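The form predicted alone is given below as one chain in structure tokens.
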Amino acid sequence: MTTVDQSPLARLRELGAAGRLTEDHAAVAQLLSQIASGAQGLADLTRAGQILARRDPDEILRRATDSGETVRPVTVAVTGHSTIEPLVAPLTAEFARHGYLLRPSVGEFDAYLRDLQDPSSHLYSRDTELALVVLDPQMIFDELPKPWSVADVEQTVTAKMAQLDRLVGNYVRHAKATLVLNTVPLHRIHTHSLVDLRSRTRLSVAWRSFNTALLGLSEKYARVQVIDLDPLIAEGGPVHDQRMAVYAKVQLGDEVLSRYAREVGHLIRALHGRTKKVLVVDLDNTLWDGILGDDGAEGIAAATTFRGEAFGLFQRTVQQLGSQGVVLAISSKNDREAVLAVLRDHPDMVLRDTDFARINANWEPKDTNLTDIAARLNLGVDSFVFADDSSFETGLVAMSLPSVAVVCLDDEPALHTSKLLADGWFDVLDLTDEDRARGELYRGEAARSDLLAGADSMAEYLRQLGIRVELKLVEQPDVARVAQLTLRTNQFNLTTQRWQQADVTDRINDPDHLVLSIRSADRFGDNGVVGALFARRDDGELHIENMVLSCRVFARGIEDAVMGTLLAYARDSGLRAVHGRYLPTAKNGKVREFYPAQGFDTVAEGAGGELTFRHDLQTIPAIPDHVRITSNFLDRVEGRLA
């Protein structure tokens, strides 16, 4: 029976009542996205999480396997000083919203120190991907003498920081999960238990020093992230409910925990390399106030007027994202020449035509334009974020391209920026040089497209490109970029093994491993580090663990040159053979024949389509004539792997 209330939360409840929450994962994710963008998004997501937490994770995975749907389970261990069970519901909803199935493991009350110290605790479990240690102010105040002084607090936070540093160091040495801590709010009941203002100031100084030291742990340890609660608390809502704190020992309120859960959802996306790459924006009433076709260039504004200032702020935010490697594009129902004239000459515009990798100003449907932009950039639409003020356009894209993250703007431009930034779609663990240059790199693709269009043949195009490749041993400055490539590359990714920076570092420090970065350039500029190759020696033979290559440089002969160089190195080093594997995914089908094309023999085909290959090094494929490759590893690893 259809209910009168058709809110997304009501429809989720209907799915639950119909017993379909375990079988319709995609529909659940879409409803959660709608719930998140609602006026009561945080509270309703918690309610949704309470519904979803009743599901049987094993049953969800079984049904997903039967239907061919991809559902990624993530085990998250949670511990803390106070009551932390209320975190599970919002965490369940946030993970489901991003296509993850949360498998939570919640520790006992006030067990965080024991859990951090004990290698047999759930934080250290091999299945644990995220270990959340939820810190709250009572972890300090419970250890103070009664009554306490500021000197007691100063002494205790110093000792606590030293204890945490030691425990965190021990954890990252013995566990594989990413450890997540948080800064700790200072409640008014603590500051105002002191009657003199000077002591309150000293307490605040000590507290901020403690939080600064906590944040410093993420700089000190590669697999530690510290969520700063200050910006989350500043968004509004009570930090805690004093009644719940006294009676139930819940020291962080529902709204803070909901915002914390959202940040953890963004973090798991970044850890899995699911960061979005492209921001596609509308123009009319999105980047500027007014409708270009109706009002003319003189009738639109992005500055000088009351509303125009808000659009100018939004443009500066988009520009800020672009400066950090987010590729910008436009999809607008307008005449192209009129749009270009505004972007080039209008005095209000912060963003200019040269800031965008693609400008699709035409009268085609928006979903068609997004597909076209993706094809032109050689990217999947699942790497796109689309922002538009039209509910018709956002609804169309959400329905026809469900993998696109849709930002629903409205007629209040002052909120455009906060809506765009609400979900951290572009968050990465570290910003690399390649990230900062990505916009320029993709704009260079337009020049390459022009060259290709004017060339007589593909061979002539490749010859004119003047491709140069540098193959070298990975050193510490390139670790972040190499790890990022394993996380974010989907198409040319032979085994789809995802490695964090610590995993890459472990390999470059292991003498049995060979980790190479692939850097390319051509007549249009430096493409940066575009790929990586991981191999290890075993009993006189070389096993390629994985090879990844950015989709920006596919089919230019770079992969052939790299493999030819590696095989020649293996032969010259006296190795008997080189082995490779291909593990199929939904996106890497185009590289299924890569190894056979390089002269490898197929030796086995396993369940699920896994292929294993062997090259006997008798005939080494030639380096393509149009590629000039240099390498620095041949001499430096002489005798190391042989």
Contents of the next structure:
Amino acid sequence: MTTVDQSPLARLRELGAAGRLTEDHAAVAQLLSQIASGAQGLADLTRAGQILARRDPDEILRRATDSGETVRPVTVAVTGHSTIEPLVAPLTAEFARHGYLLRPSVGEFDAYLRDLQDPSSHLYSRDTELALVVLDPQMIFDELPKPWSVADVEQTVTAKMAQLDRLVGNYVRHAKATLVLNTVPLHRIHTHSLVDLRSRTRLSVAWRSFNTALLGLSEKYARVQVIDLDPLIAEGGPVHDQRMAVYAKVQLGDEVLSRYAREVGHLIRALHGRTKKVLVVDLDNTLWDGILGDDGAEGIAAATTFRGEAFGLFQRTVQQLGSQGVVLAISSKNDREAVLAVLRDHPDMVLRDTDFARINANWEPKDTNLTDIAARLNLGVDSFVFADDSSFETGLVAMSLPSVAVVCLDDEPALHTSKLLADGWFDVLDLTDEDRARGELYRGEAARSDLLAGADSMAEYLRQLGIRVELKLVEQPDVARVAQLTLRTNQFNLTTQRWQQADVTDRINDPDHLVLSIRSADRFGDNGVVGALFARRDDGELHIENMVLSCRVFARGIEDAVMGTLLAYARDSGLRAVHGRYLPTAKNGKVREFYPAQGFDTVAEGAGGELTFRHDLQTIPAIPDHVRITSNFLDRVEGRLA
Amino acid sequence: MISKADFIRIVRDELALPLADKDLDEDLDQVVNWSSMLLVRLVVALEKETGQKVQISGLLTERTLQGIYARAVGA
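Could the form predicted together with the partner chain be shown next, to go alongside the form predicted alone?
Starting with the chain above, the whole complex follows.
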């Protein structure tokens, strides 16, 4: 078929017609990202998903293994009260967009209660990573007597909530997956089936209580997430087509399901610790109205004019993200001094120079600048989101750095904010104190760079830095941060085992485990909890399961001080040896030599480059002079490990 | 009024069904895993294309895509 229509969706269809969808993952992901940022993004992604969902996941995995490509398979069990098959297409596309291969398992019609109840159902299957229980209003209305009164609804929602609470509690005790529920919309055909206004109001009150109680389940159970459909529905489109509901029992329509699928796509990213960390913004016509080089500082606006105010609102959104740990940076084609002057002195600016960890205002290409910012912050560009109003710049970055999430703004600044927030790139399960303080931490990083530039040697720099390390037994308040470190740390992560909060809690509660948090500070400020160490006692020996350390602080002697302290502790406790393991990934190559450098002997090299080490505790490495380390676990666990 | 070629394109693109022209006259059970959901989805897509409402209830008993096409576009 020849076509003049070269839209990304058309190109995807052509790949499909040529039978190349099972092998060209990079091309598919790139097309999906273009489709997502198009005018009909959600609907077109669903169309794309219909094509992609016809592929055989096993065939894709086989081919990927043969060609050495990385695809991340994720098994998602879907169940619900009504017809839920239409969710598979948008979910397939959203997952493929993030590099995941969806392996869906779709339950039978109206099987959600049975699936939740029955430990042999697909929801409980060992492979299942996400269990989506899609709720809709008919779960209540189907159970009402006919005709019904508002009192019937009140009774039914109360009983249904009690039943769900019991089933969900049972599920989280016996299954490993993250369970996803949703709030339930109320239709006008329901409220207006009641003719008296007082009853209508009571129906609305009962319905809101039901939804509030549903949301409460995610407060009550750590591994339960509840997606609030209200904001998704408010974005537009009918909740469903009444004809789909009547003839095909589809209670949630394509538009709502595609928005729901997008949320789930970002949820799986968050669960895997693939949250983006940095937002890089352009300046001219992105943060302010006008072009600084042409219009001058007095000719640009981010307040006072109609268009200016729209930019001011966008700056507030960027500031809001920054206050929650998103590191902000600038890449702008401008003269640096002019940019700094505006950020310091221009009366319209919400964001100031001190809000940004890096300000790259120069005439180099933007992909080069993003790479430079990544190097300076010691982060990968795959943790970057880039927002720019120029399609030339967004196109360049999308092509040259495909792992960067690109937000294509345009000449309508009133829509900048919704475009930036259309995807949940920065979604995390829980925000920690370290997250909130991250902007400050990265600005401290800049001050450290300056000190390093001024110091005569690295040793001199480290001495002046005045590093303090605190090694502590992890207690409940630090669990969220410690789990997050295992999820998000890629470089200094010796075995790259990803643990959710429940996994960390299990280890804390096990007397044979030692879970330590590493906190550091220096003269420029407190870095917070920057690392963790997990070890397990077995038959008089200590096995280090993993150690992670934030890339912000390594190569300052902190890792040496921690390991030296642990080894001394093991020796003093009468343990015979300490074992360690290194499992290589694409990103943790720089810690391959960590254990040998601490005096461990290499015991074996396994398949896939796995290394195992043993330390006989004869010679304990000295703690570096420039680090002052304190620990609270030495006395408190006396007799616990030894 | 949409042409038969448009109709086939809509079935292919909106339902992602690999449809050969001869399949128009085949019994739906022979063509694909047909369901009322696909029918409603097809009708919604046809309505978007033409701006005209299509009566679904009469289409539910049609056994071929040709029959659906004939009724839906009034050909």
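Rigid core: the largest C-alpha set superposing within 1.5 Å between the two forms. Residue numbers count along the first chain shown, from 1. The shown structure was predicted, so the numbers you read here are calculated from the model rather than taken from an experiment.
Q: With both forms fit on the core, has D66 moved 2 Å or more by CA between these two forms?
A: Where the cores coincide, D66 still shows a C-alpha shift between these two forms that is 2 Å or more.
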